[in-house]
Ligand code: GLA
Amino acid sequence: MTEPRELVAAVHARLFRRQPDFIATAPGRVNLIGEHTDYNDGFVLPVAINYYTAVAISRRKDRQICANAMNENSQVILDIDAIMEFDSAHLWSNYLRGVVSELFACGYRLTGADITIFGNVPIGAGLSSSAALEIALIRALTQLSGEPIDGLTAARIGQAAENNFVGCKCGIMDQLIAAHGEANNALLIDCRSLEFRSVLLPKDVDLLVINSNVKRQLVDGEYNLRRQQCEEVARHFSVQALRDVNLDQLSAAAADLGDDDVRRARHVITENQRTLLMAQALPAGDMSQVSELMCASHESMRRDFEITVPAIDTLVEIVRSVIGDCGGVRMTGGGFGGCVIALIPRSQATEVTAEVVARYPSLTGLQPNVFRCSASSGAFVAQDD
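That one chain, whose sequence was just given, in the form predicted on its own:
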């Protein structure tokens, strides 16, 4: 696997004929459990993974940013004091433009910079390459201008850049785990208060992220519909979000709600409970309960929230057939395609991978991508040697 920090430093030196002043690195992420709970003020349990985006940066004497995206083989030059406009020809640059705009809106001065960007976070695999880029850019730009920034502020600015400039109405989970991830730990995040705590993962456990390569269709419309249904149930109970509703209340009001609304709400309520229980099971090394919770989460997404697809269900069954109750597996992400996350004994990683590669194509006609990950640290900045 290419080491982004080393490669980006070498390319930056070649492009700009000098070493970078700093290199900022931020990781991708995968969510272990807690799906569609974020916008319901609930709980999520993501992990920062050992796939990264690295940003090499050097100070310029003028007020321009010259940025090179190695993955895109593309360069843009920006006047940082000008009003940023969306660039449809260089879509990757809109994350930079959005970050600069939001940093200025928060009072940061910034300085001109030469920038080189490279990442090995797989794009389109649901591992949040966009948040890794945002956080790495924020840390690089503020380090260069000598303006300290804490992780939560960086996460808020990254989310705002994606919401307001790029146009994706994401929550803050991805940016927060990119900023605050810890090696060997997940992060239990309260999406209402934004408080978080570390959750130690069992030793000798691997994270396998398996991309189904299902082409998603109608995702935005279905996502918005699920969100609308959740909000309708919350309004019925006159509460801020489904976080404030329990199963007894939902059952008592079932006759007044549509069947779909009841099932959507039931998923969110039970998924919050599962996420909190998972945060207890992992440090205890209780892989049997981890298996049960991840299985229940997947079935809830399949039956109640109706966001899985046959290929995803097939992947889950293949992995379960190998690991039994020694590990857990479930769909991760927004749904209608995307990835499966498996938390498995390290000794079984090779067997699980081989089984998926052998069986999945014949059952679905699709080729999987398997990423073997570990829980890693969040963003950091280093001065180039």
Contents of the next structure:
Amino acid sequence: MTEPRELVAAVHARLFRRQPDFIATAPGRVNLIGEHTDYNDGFVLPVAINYYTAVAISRRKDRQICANAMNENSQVILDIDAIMEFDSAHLWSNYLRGVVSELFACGYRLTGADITIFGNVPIGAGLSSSAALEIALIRALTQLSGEPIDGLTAARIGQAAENNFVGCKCGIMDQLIAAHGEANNALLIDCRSLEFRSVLLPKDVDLLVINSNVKRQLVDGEYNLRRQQCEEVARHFSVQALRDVNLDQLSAAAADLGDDDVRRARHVITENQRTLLMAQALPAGDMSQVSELMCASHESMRRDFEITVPAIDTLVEIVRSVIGDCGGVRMTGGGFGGCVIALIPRSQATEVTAEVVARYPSLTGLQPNVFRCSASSGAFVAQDD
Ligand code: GLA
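I've shown you the form predicted on its own. Could you give me the structure of the form predicted together with the ligand?
Now the complete complex, all chains and molecules, led by this one.
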């Protein structure tokens, strides 16, 4: 299969009759544990995956950006100096519009550009194809304009584009891992200080990402609602974020808070603890601890945070029935569908895949897609040659 970076280079040359000046790439991600903790100033443990978005870019003399999205078979032309407006006819272009407007707000002086985009991160599967697109665009636009950017700033701008322009109040996890992912490692990110460190993955373990193919609906609305509920509980305790609340304080205040709020907060508090433990269990190769933590995380998302759906729970049960405590499995990402992540001994990958393919369709009426992923490096920009 042709690599996205090669494909965009070839198509760019054909469309714009010139070679790209640069090609920027940024990966999708899968979160091993630490769900809905990022916007609560908590901890997350994502991995950049070997599926990515590539952006080919070349300079234009005028003040326009002409962008072609190959996945969507769609093209838009923007005036860099105009105030960006939401475009409901070309939804993908709002990531570009958001990124351009946030870069402008941060003082970056962009030059006109022709852009070709292609990615192989499954779209709408909870693998952060949008963060991959944002970060690849930010790296390409700033490089072309002679204003290269560091990973953390790129991540902040990508998140701002999503929060302020696209309308999803996401945290910073997806953009930060797209910018800073590292081969063979997960990244433990402290979403308060924004410090991060690599966490080595055990050698003979496979990352199996299984797309449930549940059609996700009203996802942003439910996501923003969860965030609002978490912020309300933090306000109740007069603290900056749920990071500052512990389980004893939560139980003591249970009578004053609604049942929903208590359960939402309990998920976040316990998930932070699990994430820190997972960052120790993985390099130690302690798979039974990994298994326990991922199982507890899934249960917490199912009962307390209420972001799983029956088909996802079924998928998790099928995988669990094969791997037992030799590996871990849980839903990953924002929720309401999307993917399951399984960390399993390599020797079990074929059996797990066969079992999922055999049982999932008859139990749910849906077809799964199984991806064997490897932990990969983050965004990269190269001069085209
Ligand atoms: C989405 C958001 C992230 C994070 C996860 C849930 O992927 O973009 O910021 O909140 O959901 O962990």
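Positions refer to the first chain, counted from 1. Small disclaimer: the values here were computed from a predicted structure and weren't measured. Take the two forms, superpose them, and find the largest set of C-alpha atoms that agree within 1.5 Å; that set is the rigid core.
Participant: Against the rigid core, is the Cα displacement of residue 263 between the two forms at least 2 Å?
Facilitator: Comparing the forms between the two forms, which are aligned on their rigid core, residue 263 does shift its C-alpha by 2 Å or more.
Participant: With both forms fit on the core, is the shift of the CA atom of residue 308 between the two forms 2 Å or larger?
Facilitator: Superposed on the core, residue 308 moves its C-alpha 2 Å or more between the two forms.
Participant: Is it true that residue 101 shifts between the two forms by 2 Å or more at the Cα, once the core is aligned?
Facilitator: Shift of 2 Å or more: no.
Participant: How much does the C-alpha of residue 231 move between the two forms, in Å, given a rigid core overlay?
Facilitator: The alpha-carbon displacement, core-superposed, is 3.7 Å.
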